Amino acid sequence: MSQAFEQKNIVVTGATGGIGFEIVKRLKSQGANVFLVSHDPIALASSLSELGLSHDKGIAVDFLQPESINQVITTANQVFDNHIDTLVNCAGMLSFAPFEQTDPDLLQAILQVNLMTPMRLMHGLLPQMKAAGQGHFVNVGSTFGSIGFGFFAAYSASKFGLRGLSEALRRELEGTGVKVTYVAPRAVKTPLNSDKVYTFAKKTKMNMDEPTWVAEQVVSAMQQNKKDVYLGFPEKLFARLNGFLPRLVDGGLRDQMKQARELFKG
């Protein structure tokens, strides 16, 4: 078996979720030393046990708490003797609802977990990566980070921000040895999705991928040091198209927006 990540020290957030855990399994199978970050201590303990890892190879934190960033960085550095090769930002929150019906606290939480957490983790780890002359940030985004999708407004906003952050930082870090990869899946079958998301997906014949396949694409992008990867056709085409012909995409999404309005009517 290929050992592409032999002895690489890799921190993965959202590591017990659908995509995150599949990424962790693949990295470990290819020789990586993995450190799992999860919001759920029970899921973390179960995941570490399944992987045959000791309890110190992970941490459960609430990314809505300000001290969580330093807890992750400090603990991972203790485990890896201040040498972290790669950070995979996979933790995420999702809301599918009319914007005006979304609790303001939830809007804040989505931005905190999906955008500010990756930003602050990268900010905290960057000095040691630059000092080492090498490192890799891998940000798991979304097609909705290129296409502003109605009824996923806060989620779209957070992923637009993550995509912009990835692009800006990649340009800033050129020549430092620190790389930035952004991977944008389309809809994925994970526990993040509510029953209404699945109902909407069925009504609109939305393509949804398996977490295992998405994880394979993320790990492949890491191996190849790709800058950005968009997954799934025709969604990745629409993501590019939206950049220069957004009004055309408006028309293409009109029926889906109508279906969503019907779903939330009354």
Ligand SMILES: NC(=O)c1ccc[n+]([C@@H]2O[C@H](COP(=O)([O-])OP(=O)(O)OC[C@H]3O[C@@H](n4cnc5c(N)ncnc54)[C@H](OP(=O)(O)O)[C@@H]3O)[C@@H](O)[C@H]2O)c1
The other form holds:
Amino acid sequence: MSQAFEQKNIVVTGATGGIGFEIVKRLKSQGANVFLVSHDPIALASSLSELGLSHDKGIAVDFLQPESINQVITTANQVFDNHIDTLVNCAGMLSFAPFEQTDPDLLQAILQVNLMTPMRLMHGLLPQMKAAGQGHFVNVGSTFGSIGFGFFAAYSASKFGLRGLSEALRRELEGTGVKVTYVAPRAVKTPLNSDKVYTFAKKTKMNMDEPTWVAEQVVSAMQQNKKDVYLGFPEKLFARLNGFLPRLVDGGLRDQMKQARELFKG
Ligand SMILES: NC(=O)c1ccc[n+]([C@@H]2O[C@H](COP(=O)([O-])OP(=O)(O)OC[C@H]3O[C@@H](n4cnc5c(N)ncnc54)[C@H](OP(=O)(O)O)[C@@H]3O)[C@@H](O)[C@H]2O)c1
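After the form predicted alone, can we look at the form predicted in complex with this ligand?
Let us now look at the entire complex, which starts with that chain.
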């Protein structure tokens, strides 16, 4: 029986992270040739070993370094003989803090990793995908990419940007064979979230999903060439509602903002 991703060459960023590694495992088990992009060389070595892959099937880079984009594209192209079917943009970082107390360098870094990196990687890979008449960009966004969420302002801004970029490119690329999928999880139990986020989530009874479940949804969206997918109820409803009834969502979030203010008091 043929597998969904049989012999597909797939590059995944954030590949050793909570959601990323679960995506990689599923893609590999369904026949894909995976290339792991990680931040941490030790995590990369151990993930490759767990998957039974040789060390050349991944690269450790820091997306805050401008040369990282070309390093990823060049190395992945070498491994895949200039044929990359899919790029999954899953690397991400966040800050949960009052906006004015967030270090400006951190504001910049969040935009760099969450928005500029996917943009530059897609920009770099698009010519070869268009020439091949096929390709797939899969962007992992967030509910906060549809609902501007206080105390996560830079993160929200980056994910709003990623959602806009995904939508614009999807429209621009219609008919080229290159697809774009945007997947927006709600909160997920991964190391992305600090202890403070977990405390906030507990206080406000925020729903938090398992990374295994989220990865299954991402892989299923890829398989079905979905345009966009919003995960979890009622968050997916609020994400849509915020687009046309934002004042209603203001009211719905007022108590959560109060709880966050309390957390950062003093
Ligand atoms: N967890 C959530 O609540 C949640 C909710 C909605 C959406 N998401 C999105 O899901 C995606 C995956 O996040 P996750 O929850 O799996 O978090 P995670 O476990 O922290 O994974 C994020 C990955 O991105 C990598 N990364 C961060 N900064 C980087 C940099 N400068 N250069 C290269 N790689 C870098 C991290 O590497 P290091 O750890 O080594 O720095 C990590 O492997 C992100 O895009 C995130 O925004 C997460």
